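Just the one chain here, laid out as structure tokens, in the form predicted on its own.
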Amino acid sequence: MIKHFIDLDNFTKTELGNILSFATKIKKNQKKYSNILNNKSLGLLFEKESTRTRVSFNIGMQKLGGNVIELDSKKIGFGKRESTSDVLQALSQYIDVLMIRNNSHEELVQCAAYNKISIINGLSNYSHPCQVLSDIFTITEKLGKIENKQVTWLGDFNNVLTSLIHAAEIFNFKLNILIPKKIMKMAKKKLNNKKLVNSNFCDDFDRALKNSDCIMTDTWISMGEKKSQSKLKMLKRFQVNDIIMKKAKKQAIFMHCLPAHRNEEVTDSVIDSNKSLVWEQAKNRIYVQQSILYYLLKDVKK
């Protein structure tokens, strides 16, 4: 049976506990793992840039004695020269599992319906999978259990909120969404107006960040979209400070699934302080995608 990762909400929380579990596995004891997935290979395809995604997977995958090519969409005629579903077929006669990194998340959808090849969601325009389970194990690691934990994003609502909410509703933590009003309206219809069970939409900031265990946030201005003064200046307000961290419990940590813009959504105090956590998130990349790896090209239980 030929599986995807594509969305968390496609996945109980056994599942994905499971998953989380084997991560912690893989991180404790590298070397036992170091063969699991000997003669697999995984494609990379990249519509969007990339860095930690790029690397963790790539790194990943070999440490678990895996092989890796990066494709490239134009020079392989991604869905141009013959069909989308052609291309995916013939691509399973030499790789075994395909992340895909693009603009639409339709297509990605469409590309594991067709079920020719495993396929992963390296982040669309609608999620970001990878990042966000990736998080939990970061969260995890540090504060223990997530359920009944609070957690509270600021500002812009984009494809990393979007797997958060989906976290929150899998995994039973408390989300907070401190975004503005205008931008709120807008998330609510791109949710098709789903009611939430844990996760609140408000702009009251201390009633908020009043017992948050973790802040997060993210980047204003998400890749491919330009740039605007009218947006950055009614985001200005949900920048993450050292007042917004005082707001927090004491010892509440901050996360930031980078890129960072510094001084815009987060200050250079907190992205650097001892409660950021941004650079064990990048970390833990490599260890969760393993872990979704085997799940996919093998399976993980327990």
Ligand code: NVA
Second form
Amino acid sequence: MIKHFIDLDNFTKTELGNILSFATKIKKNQKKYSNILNNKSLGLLFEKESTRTRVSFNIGMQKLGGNVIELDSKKIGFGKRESTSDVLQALSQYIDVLMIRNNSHEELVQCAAYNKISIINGLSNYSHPCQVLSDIFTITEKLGKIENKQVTWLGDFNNVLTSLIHAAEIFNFKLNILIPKKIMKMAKKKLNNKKLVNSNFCDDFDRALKNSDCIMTDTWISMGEKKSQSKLKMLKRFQVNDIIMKKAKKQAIFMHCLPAHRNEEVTDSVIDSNKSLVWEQAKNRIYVQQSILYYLLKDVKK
Ligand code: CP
Ligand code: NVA
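Same protein, different condition: the form predicted on its own was shown, now please give the form predicted in complex with this ligand.
What follows is the entire complex, opening with the chain shown before.
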């Protein structure tokens, strides 16, 4: 059976928990697992820019004994030269798993639906599941069990937040979402007004931030989106700065998937402070994605 990794809400808490537990084992003893994906090959297909996802998948796969090939979507004529189904069938003759970063979540889902080769969502316009699963790993590493923790998101409604909402519903942590009212309306529509149990849209900063264990943000303009001065102006109030951090728990941590736009969505004083976990977040992408690769190609059951 071909397995895919498209969205967190395609999985049960147990399945994701198993992936996280195996990631912990790999992180503790990378050497022990250095051959587990011998003779397996990963393709990386980027239609958008990437530093962390590109390098962490590439190095992570090699450290498990596997091979990596980076595909240039223009050079292979992805979606243009032949049907996508035929490209995937051709690729499946050479590689075992394909990570795709693109601008159309529908196309990504369709790639998986062809069921020719394992597909990983390396970020789409809709979601970024590898990032958020890895962030759950980082929070757990730092603060212990994620259940009943309180995470507060400030800023835009985007792909990272969508996966974070999925995670809050699955892992049972409280997610407060502080975003401008105008964006909130659009966000609820995008979520099809789906009833959320653990995620709350709020507009009261003090209430949302009080008792927060983790403050999270991301860029205000995502890749593929037009820069809008009015949007940037509307988001100014949602910048994570020292005043915001002081409203959260004393030990609260700060997270950002990066790349950051310093002194826009977050001040230098916060991102460079000892509360900031941004570099741990970037590093942990390796272990969680190694575990995802192993889950797709073998299994991670204990
Ligand atoms: N956080 C993240 O996915 O970074 P890149 O866009 O650099 O891959
Ligand atoms: N929301 C950002 C995440 C980058 C990793 C974007 O899509 O550009």
